[in-house]
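In structure tokens, one chain follows: the form predicted on its own.
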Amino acid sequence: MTPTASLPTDIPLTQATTILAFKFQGGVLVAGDRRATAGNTVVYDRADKVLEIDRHSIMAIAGVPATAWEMARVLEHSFQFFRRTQLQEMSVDGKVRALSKLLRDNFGFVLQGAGIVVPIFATYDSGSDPAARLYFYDAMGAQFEVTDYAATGSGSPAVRGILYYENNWGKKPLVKLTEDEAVTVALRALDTAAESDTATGGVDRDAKIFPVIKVVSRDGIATLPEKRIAAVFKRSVA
């Protein structure tokens, strides 16, 4: 018999988690923690897991940051190679699908215990009936429309638990918060996570590193200054 190759289990893959996203009055709101960890060791602390694709849409990473890059990048490049040869952007269902054929076609890796990525993808349809549009998909490319909110990676148990929570008993539903009352709910849930899953980084208050948090709108993509994230965590989460 011949011996088969095997993957070098012992090696521990850098992982990336958590993330989350949800619509709010203006537009749906992306975020994601900062920390990266190998099995459990802490690699780095300011990785960016919310990366925007093109002008109206985002695709945020939980997994594998090596392989969810080389996504993104080659996503970037078909819709920007779509709108210059049609003269239009691509529909929404074609980003969607485009995302789902790059997870299909990474699933092999999977299989091998290495490459997984389960991602978020938020755009702006301005089709015949503009809406803000929120997707997440599975390892292997299956994609779900949600109408509320959406969490991936190790810490997103607790993270869907806050949101379910605040979109059915708070205050009022999530589709109607203010940005500032958003970006509360978005803190204090990663923060909630980083509580019981040591890969999820949430609020570093001695190092002062903050999610990545950005908006995508009808007006394209706003990436949410540092120092604003930092006066609405002092102000209604710390």
Given for the second form:
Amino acid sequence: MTPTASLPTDIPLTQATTILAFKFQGGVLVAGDRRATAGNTVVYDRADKVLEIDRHSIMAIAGVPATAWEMARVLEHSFQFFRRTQLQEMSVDGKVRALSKLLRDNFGFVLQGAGIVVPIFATYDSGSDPAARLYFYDAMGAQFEVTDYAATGSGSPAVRGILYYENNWGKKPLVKLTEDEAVTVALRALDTAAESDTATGGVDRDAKIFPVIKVVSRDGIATLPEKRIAAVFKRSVA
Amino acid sequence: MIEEPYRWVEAIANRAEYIETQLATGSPIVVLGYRDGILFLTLGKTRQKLFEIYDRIAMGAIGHPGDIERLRMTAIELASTEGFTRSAADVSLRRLAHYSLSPVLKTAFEQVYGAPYLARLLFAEIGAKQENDLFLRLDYDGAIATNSATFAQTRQDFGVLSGTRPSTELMENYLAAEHSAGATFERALKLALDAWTVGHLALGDAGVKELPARDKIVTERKERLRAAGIEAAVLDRDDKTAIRYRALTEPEIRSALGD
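Same protein, the form predicted in complex with the partner chain this time rather than the form predicted on its own?
So here's everything in the complex, that chain up top.
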């Protein structure tokens, strides 16, 4: 028996997909579908993959929720602990590195076939060059700052295609979109991903389950009410 | 020598006197429960005196900066550990003060060969409803005073802290007469400033013994406001976000005061 044969790689792990984020007029929009799957089974249809870490930071997760939620919890507490004890906000570089370190520490589990997480991190930098910032990571913890958009998870190839298309040949580049237009793009992209990827929930028209959409700006984080998303969906997606 | 009991009592009395002298010039801190939250206020900002401890808990302190810092760190670490391992709902000011901070202060105070903490702390924890708000004062010897009803007092919606006992008592008398829990933010801010002024007037050997007349408070308040910086913070009752603490900026305070 080879050593790897003893690894329980056939245990279906719960996974969550698809997440996307892009910069628009009002800051950074971060959206995630609601489906969690294990192999071919849909485990949960109301998963929240867009997690608030502090007043200005969002971590959106694709991958194993057990690991991702724990990472979010560690991040949330370490940012708060830093602010409370040091009496100043942690720098954006510090926050971005903190998540990178958690991913790196987790890589052993990833190699054993359990606990892969590929997050997106969006935050508002109120330092010397105030701006909304957006990063995506690989499973080993490398961080990549993006200028326009990011998407990860099993449905992300379709989403990336749409965002690239919209950004280059749409009516206007993503960064010029109003909030309603940005929500439209996000809903259409997730719905497209769900069309071919069974692990992505998209919009559940029967149960009326909509993606989670949050916006990061200088004023903090705004969670778009479901009614608002439903209205945009009805008007420009359905 | 301090093996003899009465020597120990003497040593304790001496150190209490020493600590009281050290704390006697501390600028008062006023904490008021109002309609939408809890307000912390103090004047004379040479260094920060109001601090966030956890989601629903804040602290004001007077004393030696080094000692305040050690106690503040202890409080934050205890609250954060509890909040991380269990949940934010399991973090409670009552437990923090009674089971952790008070014993630490008492031990340091009574170990006469070691250094005591030169600090006096005032905590507040915001509840779901106003009647659940907790105001808790912790003295250098570990003694605890809260706002809850006892034989000697009815429940209070405020807490105060000052350098001397007469100043503390005068502020308490003033607020017991003047403060109502349903006050607006602006009203609470003005009253907190008046209460601070009363406490400040009562400090020192030449301090007032009785509540000063209204016009004296107003004159003194105006003069102090011109000279000193204001430090204020609120714990918000609104539960939309987990973190309720917010430090107010000086322009924000001055505009709310109409100053």
